[in-house]
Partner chain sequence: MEKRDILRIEQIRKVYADKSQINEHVVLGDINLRVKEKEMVCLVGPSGCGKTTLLTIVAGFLQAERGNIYINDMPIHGPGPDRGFVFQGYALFPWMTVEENILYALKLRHAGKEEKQNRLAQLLKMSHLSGNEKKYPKELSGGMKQRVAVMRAIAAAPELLLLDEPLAAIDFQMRQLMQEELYTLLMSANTTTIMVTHDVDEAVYMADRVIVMSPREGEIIADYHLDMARPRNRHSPKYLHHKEQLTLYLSESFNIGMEHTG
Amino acid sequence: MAVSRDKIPGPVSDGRAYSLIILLGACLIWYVAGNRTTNHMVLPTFQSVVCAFFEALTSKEILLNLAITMRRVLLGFSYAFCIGAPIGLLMGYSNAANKALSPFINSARQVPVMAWVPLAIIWFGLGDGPTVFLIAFTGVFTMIINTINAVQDIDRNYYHAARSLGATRWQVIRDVVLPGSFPGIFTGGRLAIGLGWMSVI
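Generate the single chain structure for that sequence, in the form predicted on its own.
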């Protein structure tokens, strides 16, 4: 009996082996190009970067700065999640809320994040405040949009079935909207934390 390609076990079936081959090939190209380049400010050698990486792992100053950055990203992401998810649930479930809030959400999310830097410094001063604000700002709209889409993608038959069984609005939200929107909320959170890393300044 023949085995289909999508059921073949092992790393080849999910592409991990190909990723490893590409990574090794890129490192080899880097090694050769770096050793043939005379100006190492343009392209440092592969071995020097590897040595610097392992030295950084033992540097208390770098580890401390990494911990500070991690704290800022997680704090900003927490704000984005706690603000964006409820607003997205409200806008996804209520057409009236969606129509009322959409103009403000769409207007604010079109502004480049760097344009908020001066205002963030004025509002929060120097330190963690502006960075946390910018991380939260970039992530909150991703959370809102993904949550709205998740709620609106729930099959309407689930609403009808819940209401036909006598469920109240709160019970519909608790038993239909929240469980059905979890995948979209988690996807929005994953994208938001990625955008948060890009907003660290």
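To test you: the structure above is the form predicted on its own. What is the structure of the form predicted in complex with the partner chain?
All you get below is the one chain by itself.
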């Protein structure tokens, strides 16, 4: 008898159901452990954290700060994307560009982000400037490297196919390189936003 490889239908095959069970389990452990601990500095009770969370959600000040942080992250990410994606596309597509730029990119990305803080303050003053710069700086290399990989992973035969159907170099870039590397660029973007959140503090 042939074995069906189809997914089992229903909630069992849905990973989200498991996530919910894990979340409820973790909350339960926290609840029990929190109530048994006498020192709430070490482990606050579950219910007090939930109350604080809902208070924060309705606090105007916190919401405003959250909006400011999101604005910084998105602004920094936009710079990372607008600078990183084109450089990555160029380096992925052209071997010469890759060889020429790689030493600079590879050495610049080794510098810890904290080392840029004094320079960022001198360049951009106090305020949003240095923060946005640092978010952009952490994201830009992720964007570049993911985009290079995405372009280099495109099947050579797609280039051949386009060229044999009459595409010029620019048409190959428009119709093969851009759509072919899109999933990789998208992954780079997700990682860059994640790194942006982490470096915003």
